[in-house]
Each structure stands twice: as C-alpha cells, then as structure tokens.
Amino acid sequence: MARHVIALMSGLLFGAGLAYSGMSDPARVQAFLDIAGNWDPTLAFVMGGAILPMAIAWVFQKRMAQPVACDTFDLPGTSKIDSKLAIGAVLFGAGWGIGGLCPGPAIADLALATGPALVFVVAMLAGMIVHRFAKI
C-alpha cells in the first residue's frame, strides 16, 4: 500500500511540476526548439534546474542498500549506446518537436488540454503496441 501512495504522490508532484514549469505547453516546447526563430530559453532553465536534485538523488541512491518502498533498485543493466538507442532518441526528439509533447507532459495535459493530448496519447499507445508485437 505504501508503494502505491508514494507512486501516486510522486506522479502528482511530477505532473504539477510539468504544469507549473510550462513543460506541458506544446507551444513553449516548440518555441524552445525553434532556435532560428522566436527562441524561448525557459525550457533550458527547467531542464537545468532538474540536474541538481537528480545529481543529489544519485548520490543518495549509491549509498542506499535498497529503495524506500521496494526491495531492489530497477536501474538500467547497460550503458551501451547502440543503433536502437540512437534511432529511438531521434524518433523521440522528432515526435517531441513536431507534437510539442513527450509522454509525461502528454499524460499531464489530459487534465489541461484534453483534445490535443488525447490524440498524442492514443498515437503513443498505438506505437507502444506496434513495438511490442514487432519485437524490435
């Protein structure tokens, strides 16, 4: 039960942070990516501001025997950069640039801008289903 409460509170905090910072606003994301036009650096400050707490979290994680609400840490098994990772990153970036949304903000936007976010989330889920069955 504690795991579910922690997950819910973490999700609510993450969603509130996305909404407050403007990262759930596709226009702001697209303005950040428009470096040759009317560039908006706000998103760079949001991402930069996330680095410090994450760096602190990694220091704490390395000193912990196990997570607070789970038996083991679920960390990536490899740090290998291969073609699948590179192609996935390019597809993610292209989708983010075209749609102005990525998965986290899209889910948060379901509460704020239902129409556009719903189209994105349905397409995202369809892509996940295709990936699962294609076994890429």
Contents of the next structure:
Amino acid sequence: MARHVIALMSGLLFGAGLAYSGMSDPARVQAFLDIAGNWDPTLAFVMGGAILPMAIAWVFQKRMAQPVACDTFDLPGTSKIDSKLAIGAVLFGAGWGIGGLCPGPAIADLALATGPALVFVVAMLAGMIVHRFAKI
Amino acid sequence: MLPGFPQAMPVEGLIGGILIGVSAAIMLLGLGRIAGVSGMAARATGIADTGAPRGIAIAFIIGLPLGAALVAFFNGPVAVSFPASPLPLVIGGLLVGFGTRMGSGCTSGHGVCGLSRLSRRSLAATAMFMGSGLATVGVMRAAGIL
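Show the form predicted together with its partner chain, please, the one above being the form predicted alone.
Shown next: the complete complex, the earlier chain at its head.
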C-alpha cells in the first residue's frame, strides 16, 4: 500500500510538472523541435530543471544499500548501444515530432484534452502491442 | 520572459522541470525504479510482462492526469493545442508506442533519468530521438504541413 502511495505521488508530481511547465501542450513541444520556425526553447529549461534534482538523487542512490520502500534497486544497464536502441529512438523521435507528444504528456493530457489525447494514447498503446508481437 | 522568445516560459519550465525531477527522484530512492513513462504505461496495461510491479505502474500512470488536473484546478486553465486532424495523432502515437518499446524508453526514462545518471546508452538514445524529432518537424515545415 505504501508503495502504491509513493508511486501515485511520483506520478502526480510528474503530471503537475508537465502541466505547469507547458509541456502538456503539443504545440509548444513541437515548437521546440521547429528550429526553422518560431522556436520555443522552453523544453530545454524543463529538461535542465528535471535533471538537476535527479542528478542529486543518483548521488544518494550510489550510497544506499536499498531504496526506502523496496528491497532492491531494479535499474537498467547504461552501456549497451545497439541498432534496436537506435532504430527505436529514431522512430520515437519521428512520432514525437509528428504529434508533438511523448508518452508522459499524452497520458497527462487525458485530463486536459480528453478526446484528442485519447486518440494519441490508444494509437500509442497499439504501437506498443505491435512491437510486442513483432518480437524485435 | 526570455529576450527574443516572447512565447517561451523559462521560469515555469524550470519549476515544472524540478517537479518532474523530484518525481523521478521519489521513484528512484523510494521504490528503486526509473520513472520512465513508456515502460510504466506498457506495464500498467499489461503489454509488457517485465518491469515494475503492475500496481506500482498503474498508480504512477493514474497520477499523471491527476497531477495535470490539479494544476488546472489550482493554477487556472492549462493551454493545450492539439493538431486539428486526428491523422498526426494516430501516426505519431503508433510511432511513439512502437519506438519507445523498441528503444527501451522515452523522454523521461532516457532523457530525464538516463542523462542525469550520465548513462551512455541514454545519451545516445536522447541524441537520436531529439535529432529525429528535429528532422521530422523540419521536413514537415519544408513540406508546408506545419
């Protein structure tokens, strides 16, 4: 139960941060990627602001034997760079540019612009299912 | 206000970014996991068999729209403008879903969590999805569909 509350709090703060920073607006995100147009650098400030507390958190993580509410850290590796990573990232980036949405803002927007956000989220889940059955 | 970029929101961006970073820090130090939205979404829906315990993923994913709704409630309406046609939403969504699973992460997992960890893998992924996003929007502008 405590773990679920922590996860909910984490998601809540994440969604609040997205909405407050303007990142829940697909047009603003797309404008960050539109350097030849009316470029909007806001996303860079959001990234910088997010990386700061997280960099500190990693320093603490290295000194902790286990997380506060669980028995072990379950973290991905940091070194493997292969074609799967590259092709996946390039496809994701293309979709991000076309819709102006990545997974976080899309799901947060279910509360702010339910109809269009739902269209994107359903398509996104469909893409995930296609990947699962494509087995790559 | 940022000189030269009247539409930019540097202060709100930084504050909102810090909220996101604190959120990811809570997930890391509290539950020992990466706050990666694509992975959590795949896990919450049961599309992925491995990853966070399902209840954790569901709680995190439910928090996202709740947090956005709280900002709208206490801070006033949040501006969101979506593409007018559903076509870019469908194509974009399919590519984002497929690509984030294949590339094991999105802006949160690779971008926020990976970059702050100085992960080579995440740095490579972030450079590639940023580059791809910039190129895609560049092509859209050149083609006159932006």
